[in-house]
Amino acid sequence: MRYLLTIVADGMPEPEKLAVLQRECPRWVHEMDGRGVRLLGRELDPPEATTTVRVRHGETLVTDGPFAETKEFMAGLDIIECANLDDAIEVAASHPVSWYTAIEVRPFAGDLHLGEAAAAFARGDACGEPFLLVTWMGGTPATPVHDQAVADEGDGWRRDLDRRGLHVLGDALGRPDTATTVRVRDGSTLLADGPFVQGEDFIASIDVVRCQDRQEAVELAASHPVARHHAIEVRPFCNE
């Protein structure tokens, strides 16, 4: 089963912690890649670079900044493949980030396909400018989270982007109650049920698209069927 590891941050780490992360994170990546557990991962730009997109009554509404106004935020992601949740939690607990902040572990709802475009994205090869589209749901207006019609529309949106050569990877995530947030403190693994962001709103899906620029990414977000009811974050990736 494939899982999304959401790398959580709450600002720039203190110099001592930063030094540990800079030393230990590459070691973790090398180990997980070698074991065939980690399929890909990338760091995101800071949340200030985020744009939030909504579509209401046919009009695209664009605001600067992330959807959720919280201290903790998504700083990056890793996609891993494990036999079960226990194994995925063990992998997350071995990630150095879990020693200082948290990592959310959540399964993908469907069969996440990772083709050559995803492999090129993982390598950082030129394939247009990549953006992460984060779909937020919940709250109001009320739309069934896993309504089949909504899921079918989302699949159709992905197929259209595939045909246009713009979709890199993405799928719906499991329900919020399938998420586990992992922290490691003083050598003990601490688990909390649910996503790292508490509240009515939650991340329902992720997609990586490749675009000419941010404006095209915003247009793709606005074309997502969920944008008519909820919100889509447009997040640029860090240039490595």
Given for the second form:
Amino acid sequence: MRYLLTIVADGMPEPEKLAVLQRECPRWVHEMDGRGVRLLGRELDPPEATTTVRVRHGETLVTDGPFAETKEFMAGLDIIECANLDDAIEVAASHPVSWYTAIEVRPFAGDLHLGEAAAAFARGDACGEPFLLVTWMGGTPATPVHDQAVADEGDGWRRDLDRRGLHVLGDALGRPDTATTVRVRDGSTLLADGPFVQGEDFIASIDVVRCQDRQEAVELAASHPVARHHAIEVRPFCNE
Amino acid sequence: MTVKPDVRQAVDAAFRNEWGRVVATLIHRTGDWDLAEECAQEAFAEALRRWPSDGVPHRPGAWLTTVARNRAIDRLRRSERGLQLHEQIGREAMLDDITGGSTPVARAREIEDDRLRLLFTCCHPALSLECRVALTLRSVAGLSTAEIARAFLVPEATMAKRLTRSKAKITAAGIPFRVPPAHVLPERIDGVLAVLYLTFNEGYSATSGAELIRTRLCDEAIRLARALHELMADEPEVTGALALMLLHHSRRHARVGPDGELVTLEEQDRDRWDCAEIEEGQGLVEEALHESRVGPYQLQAAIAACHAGAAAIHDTDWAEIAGLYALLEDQCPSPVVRLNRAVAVAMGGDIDAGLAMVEALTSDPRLERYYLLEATRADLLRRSGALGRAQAAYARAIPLAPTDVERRFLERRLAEVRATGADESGPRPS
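Based on the form predicted alone presented above, generate the structure block for the form predicted together with the partner chain.
Every chain and every other molecule in the complex is listed next, the one we just looked at coming first.
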């Protein structure tokens, strides 16, 4: 099964923690790549660099900053392949970020396809600039919606982008209650049932697109069916 | 048609003994929790229809499993779930395998293993504790959604949603249907025991509410602990947890008075304790301690065994109990354990030392609203003769008491202390 690991942060780590993270994260990546568990992963720019996109009455509304003003935020992501949730939890618990903040483990809803564009993105040599589009659903939608219908439209949107060579990877995620949040404290693995963001709104899918610039990424987000009912975050990746 | 009482009994017994086995076998073969439950349900309904005329089969479990399996095959064939043909054939082959292939002994072992897999899967730590308890009672023990809802005082629709959500997560998130591998087994066994002990306590602690369903919770927790003990006899904490439940359970008739009032250990009529359960519990404690891998359940069971072994409160070996609490506090430091240790010290004769330990706990924020802290303090002050301070402590404890039964008990004590205090209000000889 393919799982999304959401790397959760709550601000800039203190110097001693940062030192551990800078030492241990590459070790984790090296080990998981070696075992064939980690398919790809990237760090994101801080949440201040986020643009939130909504479409209402045919008009695209763009705001600076993240959709959810939470203390904890997505600081990066990894996609892993594991036989079952137990293995995925072990992989997450061995990631140093879980020792300080948390890692959310969530299955993808379908079979996440990773093609040549994803491989290039994983190597860091994708042409154009990659952006992460995070779709938020739940809460109070602008218009009554049927989640499944939106998800189906999302598949159509993906196929369209794929044809235009703009889609790198992405798929719908399992419902929020399929998520497990992993924290390691005093050497014990603590599990919480549910996503790291507790509340009515939840992350429903993630996609990576490649664009000329942020403006194009915002336009792609606005063309996503969820933008009409909920909101899409456009997040740049960290330059490595 | 009315069902003869003995057949009804046979079906009830089969339900209690076989439900978890039938469901576990079908889940393992099909991976489909709803299908498994529905087909098990139908098999039991079929038993109710056919056993009165056909007689109770020689091996009810095998009969039920076969009927449930046939139902599952029928449903898969008629399935509109959009199964791929190869998936369907694969599942049918898995189901066929239930009744053929291996030797009867190997099959019996496989069925027991499936039941163990089901229990560990229902108690998986990626599910919330309330989901784990609900799912265990539904899938392993066979309680209906309505019964579980009643036991936990939530609307049936809420409980149904909780169960659906739990099963959906198991499938969608890839929670494996298995007994966990050795390196995580100890912590996962702890997780299963936590679910069983919580279920037991939910049934045992509350003295009000729907009496029948609460009795059922205790019975099911003990039954599942017994099954786990049979399957993992070399895990001393499992043995300890079973012993602990049996030893508590042995006092169930003596701990509540005729008007539903709480009767303290000290005042309980020990003739009303269940000797058979005490004997079994004590035997299990010895069996567990023999393994020399002491854990919290074993220690608590050993403490309960000390109480159970005393013919009267005065015969209680308080020194032994205080020592066991000290060991327990080493293993799992908690203010509640310390409070219990303080009581044992005080009851062992050193009231001042016990009282000092209790007083020290009053500054612990974790016990801020814990009624037993003030209640214990009040009791020890009463025993030491400090009646005025005892009254004040009872007055603080009463508003914190969680149930009417406990509140009435404290009010009765307070009245007694007031009456005694009034008698002694004159100048006391020193």
